[in-house]
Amino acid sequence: MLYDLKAKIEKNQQLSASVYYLELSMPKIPAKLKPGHFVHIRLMHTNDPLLRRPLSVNRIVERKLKNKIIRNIGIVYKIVGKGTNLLKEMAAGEQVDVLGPLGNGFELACLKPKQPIILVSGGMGIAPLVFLAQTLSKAIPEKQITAFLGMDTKKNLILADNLKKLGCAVHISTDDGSQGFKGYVSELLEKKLLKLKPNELNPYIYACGPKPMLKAVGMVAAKFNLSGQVSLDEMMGCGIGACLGCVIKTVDLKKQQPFVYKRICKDGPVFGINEILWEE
């Protein structure tokens, strides 16, 4: 079910020099939400920008209030345009109108018994990777979770201690070679896929970030034959698959034509590994 709906900011707090974390109260849509899910944030006290914002949910916060226990919404967002810097401007007690859940999330019923689980995060793709993490960690507590997050340098870095925290253990690469391993994060996690022991169970692969990192993880992910989904982190007019404009090509799965156009916000953002025909 969706719901449009008035949220009150309870935090909205700097993480880095153009990261903020952003914690909302409303009643309903925490309820319905499942990783990869996400939300459209609306300023209500301007229409300028026209278009509402959309923000992948980072975690679910409990908090008790008055003997009942509370969840509220935590998101993580990158100033990037207007829309961002009004909105990290806002004060607590201060209100946005919040149009979710939206999208179809990460999928946890294919997963195998004992079978490892393998996170990779490029930039800000870690934010839904986190709620993911958290799902899992309660879900299925005895899950081996392996994160490899990749960032452009050691300052930009965020939420590596939030995975630590729910039993994730963590690599990290940067492009400068500032913290962890010196290049991609598709290249640690080929380094690290290489080292696989025969009769180790293969890990399922869950990754979100931008294309070119998508793409070179699901070239790592064919040459080990690994299974997995990846979450497109992209721009969203109407969120609710109306207005087009944010397709992309897909494999035909019933074999009829050369390609099928699915929609990220509605058909995703979360697809197969292998669904996806990037382009070059």
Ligand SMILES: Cc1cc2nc3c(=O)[nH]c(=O)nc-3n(C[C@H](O)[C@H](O)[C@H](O)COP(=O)(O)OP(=O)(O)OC[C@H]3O[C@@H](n4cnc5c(N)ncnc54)[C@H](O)[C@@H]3O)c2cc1C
The other form holds:
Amino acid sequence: MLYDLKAKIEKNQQLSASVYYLELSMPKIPAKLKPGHFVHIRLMHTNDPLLRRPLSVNRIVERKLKNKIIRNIGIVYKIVGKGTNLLKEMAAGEQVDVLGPLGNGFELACLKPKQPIILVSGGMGIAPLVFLAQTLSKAIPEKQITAFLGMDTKKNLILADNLKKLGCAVHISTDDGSQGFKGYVSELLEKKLLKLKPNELNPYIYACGPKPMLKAVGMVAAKFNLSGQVSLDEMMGCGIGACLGCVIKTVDLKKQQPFVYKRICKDGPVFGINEILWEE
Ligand SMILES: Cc1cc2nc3c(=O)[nH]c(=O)nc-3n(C[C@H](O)[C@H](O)[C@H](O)COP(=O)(O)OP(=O)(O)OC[C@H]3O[C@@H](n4cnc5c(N)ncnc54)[C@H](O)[C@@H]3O)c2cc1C
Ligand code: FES
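For comparison with the form predicted on its own, produce the structure of the form predicted in complex with the ligand.
Once more the chain from above appears, this time first in line as the rest of the complex follows.
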């Protein structure tokens, strides 16, 4: 069920130089909201930008209000351009228009019992993976989750502590070596996978981040014969599958054509780890 709701801003707090945490309360949170879903946000006080901006659900927050438990949606967003610059100026009590939940979300049913889970993020790709870790740690408390977080530099690193609090083992890479492994997160992942013992159950990978990083993670997964899912980031128009502005070439799973186009907003943003035909 798709909702178009007016949501009240409960918090809009700065987390780092360019990243903010937005908490929204709304008349109802869709029951079927799952990790990997995103919402399409429209600023109601201006027509510029006209188009909505897609942002992932980062967490569900439970708060006690007059002896009632209410559930808010948390979003973590980076200041990129006009829309996010305007959003950061908004104060608690103001409203935004929220369309969602959108996209397919991560699939959890494919996990085998006791299968270890690996989360891999590049930059803001960490945002939906926190909701995924939150959901997994609630649903399967004994789950072993290891997170590999890639960032350009230490001062931009966010949400690592949230993952640790959820029980994840966290490994960090930075491009400049200011924290953790120096290099790409895909290289760090490969280094750790090389240490897997032959009798260990193969881990399942969930990744989110920029396309080159997801391509590299897909290559590592293929090398170790691992399954998983990747969540793609793309500029979007409608967000509901109508404008075809977000298509990407994917493997034809029916093996009838060299490739098929899929819409990242509607068929994705989550795809099989080796389903995308990367062109860059
Ligand atoms: C499914 C999905 C989930 C997302 N979740 C998050 C999230 O949780 N947190 C977060 O910070 N961001 C997220 N994004 C990215 C976010 O939507 C964009 O950063 C945002 O729309 C930028 O809006 P703006 O008006 O500030 O920038 P604009 O003025 O629209 O753009 C400024 C510059 O950034 C580039 N740009 C804009 N959007 C993107 C994009 N999606 N990918 C690459 N380049 C882009 C433009 O080409 C332009 O050069 C997500 C995107 C998608 C598709
Ligand atoms: S953004 Fe319109 S079809 Fe995906």
